[in-house]
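One chain follows as structure tokens, the form predicted on its own.
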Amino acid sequence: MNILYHAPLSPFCRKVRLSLAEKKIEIQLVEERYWEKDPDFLLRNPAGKVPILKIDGKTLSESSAICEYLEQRYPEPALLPKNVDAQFEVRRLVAWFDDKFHNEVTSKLLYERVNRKIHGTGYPVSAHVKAGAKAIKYHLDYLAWLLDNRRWLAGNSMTLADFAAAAHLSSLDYISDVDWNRSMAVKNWYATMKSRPAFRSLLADNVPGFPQPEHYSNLDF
């Protein structure tokens, strides 16, 4: 059995979960309390991060590297285009969300509101929350601009870029930190994404101490 060691609201884990589900690769989900630095966990990944995927007799870490491995090993359905220039745009946007969006938004909202409580590291820093709430508006406007010029985020086909963006936004949507009324184009894109079968397990997530908001799993918002 393939095993994914994960944290339910981690956007990096969610990106891998979406890729696995889209490619119809069956896995067992094992929730990992990575912040406790369990010795067995550190043997699986000395970097002390999730996700970690056990598949094909290998133990893989780093979400983007895992997704690239899955794309090479299980090429259908394709989440990377064949064209080199198009591949670059997908990778650029994946990096945008996993780096810039993560640092400016996810870490300021999700990590402050949820991770601090789960990890027992105190209360949210209000300045960080305010900064994240301001930054997400810019990022939603950027998404809207992309969707005004393309069918999907990176072009005319759904790609890993859409999964990377949806992974971060779905984590934030769990704590009601996304203003879906800011852009109808973004709202419609996300509704399409979360209607995919690959999204089902994400929409079923429930984090103790943080009840799922009513709209979260509603495909029509």
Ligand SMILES: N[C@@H](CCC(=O)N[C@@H](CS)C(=O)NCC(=O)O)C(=O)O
The other form holds:
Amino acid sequence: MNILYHAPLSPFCRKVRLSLAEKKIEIQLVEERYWEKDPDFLLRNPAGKVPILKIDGKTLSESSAICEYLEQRYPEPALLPKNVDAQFEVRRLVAWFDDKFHNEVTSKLLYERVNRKIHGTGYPVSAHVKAGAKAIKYHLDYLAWLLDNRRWLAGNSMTLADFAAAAHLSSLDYISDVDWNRSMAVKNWYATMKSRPAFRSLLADNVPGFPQPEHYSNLDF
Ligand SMILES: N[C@@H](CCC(=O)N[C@@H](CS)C(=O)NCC(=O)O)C(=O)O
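Coords for the form predicted in complex with this ligand, given the form predicted on its own:
Below is the whole assembly, all chains and molecules, this chain first.
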């Protein structure tokens, strides 16, 4: 059986979960309390991070490397275009979300509000939360601009770029930190993402101490 060691609200794990589900690869989800640094966990990934995927007799880590592996081993449906220029745009946007958006928004909102409590590392730093709440506006406007010019984030087909963005935004939506009324284009794009069967497992997540808000799993918001 394939196993994904994950944390429910981790955007990196969510990106991999979406890729696996879209490709209809069955997995068992195992929650990893990565902050406890269990020795078996560190053996699986000495970097001490989730996601970790056990598949094809291998133990894989690093979410983008995992998604690219899945793309080559399980090419259907394709989540990366064949054309080199189009591939570049997908990779640029995946990096945008996993690097820039993660540093400026996800770590400032989700990690402050949720991870600190779960990991027992104190109260949210209000300056960080403020900075995250400010930065997400700019990122939503950038998404809106992309969607004004394209059907999907990186072009005319759904790709890993959409999954990276939806992974971060869905984690933030779990704590009601996304203003979906800022852009109809972004709201409609997310509604389309959310209604895919691959999204179901994400919408079923429940984190103890943080009850799911009503709109989170509502396909019509
Ligand atoms: N570049 C890694 C980042 C993964 C990551 O930072 N995961 C977080 C959970 S959201 C983690 O495991 N953090 C533990 C740590 O940094 O020690 C990837 O894409 O897989």
